[in-house]
Structure formats: C-alpha cells, structure tokens
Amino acid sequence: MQHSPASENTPNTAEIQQIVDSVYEKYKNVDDGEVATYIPELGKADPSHFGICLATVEGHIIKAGDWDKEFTIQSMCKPFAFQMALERWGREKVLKHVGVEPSGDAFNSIELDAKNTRPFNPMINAGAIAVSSLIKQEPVEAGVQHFLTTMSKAAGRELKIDQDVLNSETLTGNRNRAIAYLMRNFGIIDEQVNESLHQYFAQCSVLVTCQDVALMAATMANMGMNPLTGERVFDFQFIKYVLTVMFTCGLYDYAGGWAYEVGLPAKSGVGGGIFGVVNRQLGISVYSPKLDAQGNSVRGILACKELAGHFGLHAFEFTNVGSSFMQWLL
C-alpha cells in the first residue's frame, strides 16, 4: 500500500490511514456478488481488485489497496452529467426533460414516470440518456471531449475513454436503445438519438482510478474546486442539486438501504465503483467489481458502511464532534 506525502505531512492521517487499511484488510476476500457481464468487455475485470480513497477538501489523500487500478466510471459519470447539464440549460429547462424522484426500480428499466412522462431521475439510465442529449454538441466528439475535459479537470489529471468498453456497450446497447427511442416517441430527447446515445456510452467509458474519483467526488464537496489544483470545475450553485439528487437515488433500488445506513448522497457504477461527497469535508471512493443483485459494488458497500461509522459521516449524526471527519485532521 502507498500513502500520499499529504498524508505524511500531517500527524494525525496516520491514525486515519490505520482505519482505513483494517477496513481494506477486514473485506479484501469477501468474494460475494458477481462482476458484470452484460457488457461483455466489463466481465474481464479482475475480481480480486479492491481500492478504497479518500480525499479531502484540504488535499490530504488516503488510500488502500488497489487505489490505482484503472476501471470504467460507468454510472458514476451521472451526476457529474447532470452537474454539467445544469450549468448548460439551468434548472427549469433540465426539469421538464428529467425529473428528481426515485424510481424504485432498476437502473435500467424501460420505464418513464407516467404522470409526466418524464425519466424519474439523472441517477437511473432513462433520465442519464435524457441528459445525455441536453449536454452533446455538434460534431457529438466535440459534446464527448468536454465531458472528458471536465472530468480530468475533477480528476487532476488527463483522463482518458477506454475504447473496447465503448464499443462493447454500443454493440450490446440494445436496452438503452429502446429506452432512448421511447423518450424520442414522447419528446424528451430530440431526434439526433444515435447522437445522445454515443455521448451517454462515451461517458460511461472513461477510465478511472479509486483516486480519481476521490478527487472528482473532493471537488463536489469543496465546492466544485479541485482541492490539489485548486482550479474551478464545477458551478457551486447547482451542486446542492445534483448531491440531494444522489442522496436519494444514487444506490438504485437500494437508494434508501443506502440512505438508512450509510446516509451520504453517493452514486455507483457497474464498473465496480462507487463514490460518496461529504460536503465540505472530503470525497469517498471504493472499488471492487463484483457486484451484488442492485447492481453495487458488494466490498465497496461494506467497506463504506464501515467508513461512515468510524468516522461519524451519516448526514443525520447527531454527536457534533463524531460527525465531522475534519476533527480526525486537527
């Protein structure tokens, strides 16, 4: 395991990185859940991989195990979608094409909220799709290379599309099809479709690390700065948005297990990935690519249940000096 210099800069990240490292070595042989394989290119990751990250708002990294192996981002990129949605079109305009409640269902159901016949959530892949559309550009490489500028600004570092995992998911991308086509039928995406849904697969085919996504989910907390670079990424004003939104629905159909027992707002993704935000203290991350029947990352739900009960990180903790993880830095 390698600890960032910040981390040993600062006395009391030892005591952090002891944590951290039980909580590696406490899960690293869970062998439950079963690495993706819908998109054929997902099924030849190593299932053995389990990083844990963390990243805070002053720049001090902690991480474990496999921190630096890369992986797809896959349904983590969704919210950081919406986030650029948002700053594009503004709040009213990304909800008439997009709503905000939880579906209940699986991310990738072919379903639209009946009343409004609108995807119920950016979290699941309807409203991602509907998304998808508001932030392409023409030509639509032009829409992909912003997002993955915007990324690797987040990150700190030039990231990269993994183009296997992209052409995997647009040869085997049938379901997204049909749900894209549906919202076409009722007007919420416009009729440049194939468009939508190579910007939505591009997206989902970025390669990461556990500390990129650290760093991504960092700079959300830190109100949209990236906390090493200090550069703005994100419009601060729309991210109370996008972090009430994963709050409810980043989990899927264990959104309020989620919620319940760990009480971040954080998303996952069938890469294996998951990240949590804890507002203006840190960014989460974990990854282990065998995945429970929701589709989440079964080491990295454990690993996370137990961060947030060392560290006091439920939103609703009600013991002052337990629920801020800024007091483990003092």
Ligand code: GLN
Second form
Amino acid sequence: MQHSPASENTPNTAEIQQIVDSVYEKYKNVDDGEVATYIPELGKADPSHFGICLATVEGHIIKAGDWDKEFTIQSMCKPFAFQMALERWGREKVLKHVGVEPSGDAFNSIELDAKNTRPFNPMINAGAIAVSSLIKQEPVEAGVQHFLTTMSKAAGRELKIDQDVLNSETLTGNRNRAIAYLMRNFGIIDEQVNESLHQYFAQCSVLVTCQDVALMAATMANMGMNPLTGERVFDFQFIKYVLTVMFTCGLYDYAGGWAYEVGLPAKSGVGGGIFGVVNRQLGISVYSPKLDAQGNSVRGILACKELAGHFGLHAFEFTNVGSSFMQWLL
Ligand code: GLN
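Output the structure of the form predicted together with glutamine (GLN); the preceding block shows the form predicted alone.
To see the whole picture, the full complex is given below, headed by that same chain.
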C-alpha cells in the first residue's frame, strides 16, 4: 500500500478523494446489466446514474458522481430491520422465525429451510418478511413510522417513503404474497399477513441517497452511533450478528463470491444500491441502477471491489489489523 506520509492533524482526504474519483471515472461508462422492471416503478430509474460515498466513523465524507440522487433502499433495508427485530425481541425469539444460514438461492425464492420450516436467513425476501412481521406495530403505520424514524436517525436527515414505488410493489408483489402465505401456513408469521407485507413493502420504499446509505453503514461501523450527529441509533450488542449475516448472505447467490473477492459485510438492493461496512472504520455505498443476473448493481460491485482492493478492506487482508482505512486519513 502506498500513500503519502502523515501530515499533522490534516486528514488525508484529498488522496482518498482522488482514488474514489478514479474509481468513478473507471466504471462510469460500464453499461452492462438491466434496470429492474418487475416492480414497474423501478423501471423509471435513470440508468446513467452512478454515485459513490464513503463515510468514516470520524465523520469524514468522501463522495463522487451522483451521490445525492434519491432511489429506493429496497433490500438494503433488510439488515436494519433485522437489527430492529433483535433489539425488540432478542436473539432466541427471532431465531425461531428466521435462520442464519446462506441459502445459495435467489433473493425471491419461494422456499423454506426444510429442517426447521423457517426462512434460511433475514437477507432474502422470505426472511425479511418474517422480520417485518416481528417489527410491525398496531396500527401498521406506527411500525412503518418507527422504521422510517430509525433510518432517518441513521442517515442523519429526515427520510421519506416513495409512495409510487410502494403502490407499484403492492400492486405487483404477488411473489412476495406467495412467500408470506407459505410462511403463514407453517405458523412462522401471524395471521396479519397483509400488515406484514405492507411493513416490508414500505421498508423497501424508503428514499435514500448514496450519502444516506454510507452514513447508515458508518453508524453500524461506529457501534450504532451516527458519526455526524453523535446520536445512538442501534444497540451495539446486536450489530455483530447483523454484520455476520450480511457477510454470509448479503449478496444472495453471489454471497460466497462477494465474501471471497471483497470480504466485507454488505447488502444490495434492486433499486441499484449496495453498501458495505468496515467494522469500526467506515461505511461504503454505491448507487447505479443497472443490475446483473443476481439482482446486484453491476457498477456497484465493480466499484466496491476496486475500493476494497485499493484500501485493503477485505476482512482477512493481511495488512488489515483493524485500522487499514484509518491510516489513509493520517
Ligand atoms: N422490494 C423488493 C422485493 O421484494 C426487494 C428485493 C431486492 O432488493 N432484492 O422484491
């Protein structure tokens, strides 16, 4: 790793900015993949959009491209919802409703772990709907609002739900309804199936920017405290469990390849977002709406790989002794 010598008290963000800019330039013309259209409203996304943001636990923010464009969080809501379920019910009860095993299957597969008749993990739709069932409230809008408020604290600004995306998914989400009724059949979720689905669809429809997501990731990296506002958002004792499931299951049927190549707990969404958490160091977020066959952002994967390589962020990088990124700031 080469970088300039430490300069007194001045964070070396210019050098980091240069690297982030070069990654942006390198991939901004990659045109592979398709924008998701199975939720019709998502098809309206501008395929040229490409944003990158890094947020450190110290509160440094480095960004490039379309870092301020809004898009829906989609499946990137899943780790945060899982965190909220653990905080509300504890590990033992949550584990009765959703496992922690990689499924190796697509995000929307209609199947349960046959041994335990529960979803494999909270990062696929089945598990996420089970989690939504656990964090929903009465009336259902109170649970949605609680989720939105918590995510707003993690982002450090007031977030909104994209009603058009929510309506679009509610109208067309028959596959998720099938998954939910399968789980109802096995008693994994309660009889309020529509409420659980509404909670899940609303969670997926939260509008975020790349910077919002980077700050959410940095809040996880910072033991649950938003690095900019200093507000405690998440109970740190559960974050390690959430990061573990992200590490093994966050990228669906590319989860193994991702852990091998990039080596970070991460989560993607069909809106085109992807984020990674470097524990105790930073959050990385990339947005670009064209997806590969697994439903992961094409430019997002390329940019994350490149950034993790440049900064030595892989969890098992031999230079990574718990502060690999921090030395770039010195
Ligand atoms: N709302 C989407 C769905 O349930 C989320 C999927 C995703 O981002 N992978 O299909």
